[in-house]
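Next comes just one chain, in structure tokens: the form predicted alone.
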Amino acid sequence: MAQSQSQSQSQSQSNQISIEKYRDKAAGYDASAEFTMPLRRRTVALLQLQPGQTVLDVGAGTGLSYPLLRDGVGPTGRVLAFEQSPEMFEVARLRVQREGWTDVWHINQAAETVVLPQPADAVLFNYTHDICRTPLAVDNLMRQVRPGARVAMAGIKFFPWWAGPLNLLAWLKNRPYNARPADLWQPWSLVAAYCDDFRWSGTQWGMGYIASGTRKADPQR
């Protein structure tokens, strides 16, 4: 019980130095990701989505992967989402209201505690490092996907270990963004647990990764 009062504590104050460090980011975080919108792209093609599926977007920040999930479910489809932040939550929030979607449903929650309304035919992991960092995350939001579902991730790696100081540069990119900026070696690694044929690729020179894989039929791994 103590330890697991511990985790619970420690899992909170990564999540609140993860809110702290979105809060001034969200007005600009559209400008500043227009650079890896290909990436994010390529990432969605992963999920090789079709008509009438439901698709998970975690940690969606301002939404803005929710027009290529639309585009991929179609009319019939659906997109769920969360995202922790209030701040950039707030920016999908507008986005969707402007646009009068209403095949879209998101809500400003953790990523170990948010319940879906129905279970996920596909899921986007997109640049959500404490999310694929953090077990009882990982473990919430598999649980909620359909087995064979298709998954699809991109973020940030270190350098293979011969590239040494390199991987500084890493750590300082990735830093302002996440409470676990060092935990870069496989950040796959928990989701891909969870999957079978589990493939991933070196992006961005060797610093930035995607990966896809299907959902394990067994709940056990």
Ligand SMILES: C[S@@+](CC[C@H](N)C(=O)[O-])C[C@H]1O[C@@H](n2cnc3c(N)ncnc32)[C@H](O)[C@@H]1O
Second form
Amino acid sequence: MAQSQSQSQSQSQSNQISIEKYRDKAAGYDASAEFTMPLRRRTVALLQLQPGQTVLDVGAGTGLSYPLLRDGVGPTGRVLAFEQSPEMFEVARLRVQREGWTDVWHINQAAETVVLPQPADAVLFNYTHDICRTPLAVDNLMRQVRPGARVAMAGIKFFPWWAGPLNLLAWLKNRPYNARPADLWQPWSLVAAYCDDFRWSGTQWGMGYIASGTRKADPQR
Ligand SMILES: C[S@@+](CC[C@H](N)C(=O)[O-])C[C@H]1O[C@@H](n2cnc3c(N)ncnc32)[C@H](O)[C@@H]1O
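For comparison with the form predicted alone, would you give the structure of this protein in the form predicted in complex with the named molecule?
Below: every chain and molecule of the assembly, starting with the one above.
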């Protein structure tokens, strides 16, 4: 996907805003995300992982999903992951080193440019709003995912329009973590365009969503 110079400048500004937002969150991230574990398990379950598969963890943060993904693909499978924040990635790197996991390939890189060592059979977008709202990032990733691959997502969305004022809450909750806190009506839409059988449902009383689909067969969409 070709980008003009001004598009690529504003893209790298968004990346930088996100990197700054996560600079001081890395150390406390795992504790703050503890309450998300049940939803994380549900989202990973939607991937229907099989032994021997290669699964991609998009914007993997501190690697909190690695144990669930490793369990899903078993000893013959592989976890691929990337994360652009140096501080978040360092926590993930130390986790992998501490556990001695040789079946995790991960890299400190952005979704817009990352090149995977092999195509993925399944892909997890867990609370990766900025990536999901960036066409260049979604395109780069979905081109490296096999046709027929399971895709699962979870994140924050706006409440339905009739719950209007409550959306201030969604915006406020999203703002500390994301460069595009207002783009919450259909956060899954760019990913859904690459999928067949895409389905979403509300979580957290309407302020969250969980979704899944299957990567379309046509690599051009
Ligand atoms: C809310 S955290 C979620 C982390 C992880 N997916 C999880 O479930 O715990 C969002 C992560 O996306 C990363 N991120 C945001 N934009 C990115 C981009 N363009 N490329 C790679 N990572 C990005 C952030 O640095 C952050 O670690």
